[in-house]
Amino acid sequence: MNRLACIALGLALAGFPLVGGDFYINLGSQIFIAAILAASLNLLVGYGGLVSLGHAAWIGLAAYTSAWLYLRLGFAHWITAPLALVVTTLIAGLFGWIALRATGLGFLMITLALSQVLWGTAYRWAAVTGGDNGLSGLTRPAPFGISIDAPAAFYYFSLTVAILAIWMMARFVNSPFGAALRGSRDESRRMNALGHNVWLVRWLSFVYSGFWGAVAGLLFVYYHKYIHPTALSLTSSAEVLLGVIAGGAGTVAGPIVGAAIVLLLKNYVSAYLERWNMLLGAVFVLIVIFMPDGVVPGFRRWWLRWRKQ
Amino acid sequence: MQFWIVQTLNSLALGGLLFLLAAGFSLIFGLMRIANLTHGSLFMLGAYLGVTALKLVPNLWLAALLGGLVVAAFGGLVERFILRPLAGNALGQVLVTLGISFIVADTCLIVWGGDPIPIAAPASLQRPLVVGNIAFPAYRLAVLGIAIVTAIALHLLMERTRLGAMIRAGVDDMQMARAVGIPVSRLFTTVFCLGAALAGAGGVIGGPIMSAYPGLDTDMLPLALIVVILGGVGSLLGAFVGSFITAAIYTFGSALLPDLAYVILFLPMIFVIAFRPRGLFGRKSA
């Protein structure tokens, strides 16, 4: 049953560009990017119990690094991409070292403050980041000589990366290391007593999460061919977190579904009215009050109850 | 010389404003164990309410009082009806305050529009104070004075009154405070209203310096966070010292290295977190 569902889903995703219009194909690509991002934040929120409000930092760092190297130094994509990943992951190492001095709300505040520092810098340091104009004039790479400029080609490219990323992250949380991470979330003192280095487990997970955030950031900048400081804003971090929580933190499917819901909501609402922030805030409040463990666990419970009857 | 004096005064005035903002944030965090992410929005709401209040009353201080009261009432409602049902779920409470901050920001945008609205300083303070050949902006001195008076008042409130003793007890050990019969629930609402009032009034008082504009909330919130990370949670002295350190770094950073002002802000934070994770004057770690 489960395998059948997977195959059906895979066929549907692979066949979608054959039937959907460009608008929907592009929407699909954006959902894949948002899914990678949400899944990477979920490593911390869902499995590590570490709620970060600074996940947009990875999008911004990877995107700005790759854009800057491409525009100012004229590097080719095959150099900018790995460099952007390395730079972002290194900074994730530094930020993790700072933020993990605290846990709980202290961690949340520090990640928020750090990402706001980056956001402010992106606005102010116009010589490097282009300030409020952002950086434009970017191009998409051509992996193995295949152009991904067309919507459908980019769709398959981001789908491939998303499947790889989510598979890797699912393996990560199901590995013994993932078990240690979950242990550090539930019983950090016992994990310490058992000889696990809880801090190191958390830090490595933070860095790993930052790495996949950077991958999403690269896809983000390839998709838009443009980067602006709003990508680093608190709203942007909050959208990712809302996706994770709305879908169901600590499950593999939850954040993907949540990210898709947030993205669709944002696209449809923005098409009709300009009140996205208002709606984002309201959805946040409603989800926390009425569906605190998310849509996917909620539906699973409902499905199990229905099967029993 | 003029440059250094003006920038020092700027930083002292900003420090005063930050103190009005961060004192409430820190007390709420210390007592209720939640990071109130609406705090920046309360500051901005205060600034916009000040704009409207100044159309009704001619006096900035009166407008600040009105703004503070309205924002306090709003904060009280949020605490009673939205945060209270989520008691015990600190993460949920923080996420709700984040959601509310977006709603408040967007509402301000609808009501007051997207253009920055300047707020005039009181006429008597508009002319700079000239000593010798150096001019001091009088309004900034007044803001500094207000912040110091507020700090002393808060200090007396915390150290010399029954309410302050109860708040301190709640910050140090919530369960014991409950057990000895302190009405912790009422205390939460009181502190939340107090913090909101300070933030709202701070927004109005800050108006002549910063004016009211969309994005004021996200400009102020990180500064408040950094103040509390530096100074320590639940400590007035920490909020006071942290505010002036943060403001000095931010002001001189913006003046000397405008591009990297935000990066420079990050340095003291790293030092404090590395060597004293609970902040300079924190009673316990965040």
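Numbering follows the first chain given and starts at 1. Fair warning: this is a prediction, and the values are worked out from it, not measured in the lab. Between two forms, the rigid core is defined as the largest C-alpha subset superposing within 1.5 Å. First, how it differs from the form predicted alone.
- G10 shows a C-alpha shift below 2 Å between these two forms [criterion: core-superposed Cα displacement of 2 Å].
- Relative to the superposed rigid core, G20 undergoes a CA displacement smaller than 2 Å between these two forms.
- When two forms of a protein are overlaid on their rigid core, residues whose CA moves 2 Å or more are considered shifted, and K266 is not one of them between these two forms.
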Given for the second form:
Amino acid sequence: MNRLACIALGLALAGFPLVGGDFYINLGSQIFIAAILAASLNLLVGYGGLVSLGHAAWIGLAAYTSAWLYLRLGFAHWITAPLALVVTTLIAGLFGWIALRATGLGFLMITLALSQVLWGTAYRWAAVTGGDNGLSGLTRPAPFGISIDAPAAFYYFSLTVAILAIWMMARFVNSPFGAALRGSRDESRRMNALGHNVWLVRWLSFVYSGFWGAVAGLLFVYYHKYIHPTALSLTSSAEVLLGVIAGGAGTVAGPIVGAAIVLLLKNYVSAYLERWNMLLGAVFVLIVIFMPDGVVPGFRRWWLRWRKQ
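Mind pulling up the form predicted alone next to the form predicted together with the partner chain we just looked at?
Excluded here are partners and other molecules; the one chain stands alone.
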């Protein structure tokens, strides 16, 4: 049944550009980008028990690095992309080394503070980041000589990257290392007693999460062809965290569903409601009340209950 559902979903996603207009195709691309970012945060929140309020730092840092190398130094995309991933992953390693000196609320506050340092730098260092004007004039790459400028082409490109990213993260959490990460979440003292280096497990997971956040950042800047400091803002980090919690932290599909809910409310409902964020808050409250574990675990529980009747 699960295999048939995956095949049906794959066919629906592959055929969507054939029936959808450009607005909906672009919206689908944005959902794929948000899904990668939410899934990367879920590695920390759902499987590591580490709630971060600074995850937008990776999407902004990778986007700014790629844009600056392209616009200021004239590097080609095949150079800027790996350099942006390396720089962002190295910064994630440094931030993880600092933030993981604490857990719980302390960890949350440190990640928030570090991300705000980057956000403030993006605003103030106008010579590099363009300040409040951001960086514009970017182009999209042409992987293997294939143009992805058209909405449908970029949709398939982002879909391919999203499938690869989520598959890699799913393999990560289902590996023995993923089991050690879950163990550090549930029984950190026992894991230490068993000889596991809990700090190292969390740090490597933090770095891995930052890497996939950087991948989302590259897709983000390729989609918009523009980057602004708001990409690093607290609001952006909160939206990602909201998507993870609403969809179901600690599940593979949860962050994808949660990211889709947030993006649909933000980009579609906002065209009809001026105070769309109030509706987002109301939806989140309803999810917490009726599905405290998130949408995906909630529907799974309802489905199993219905089948038993």
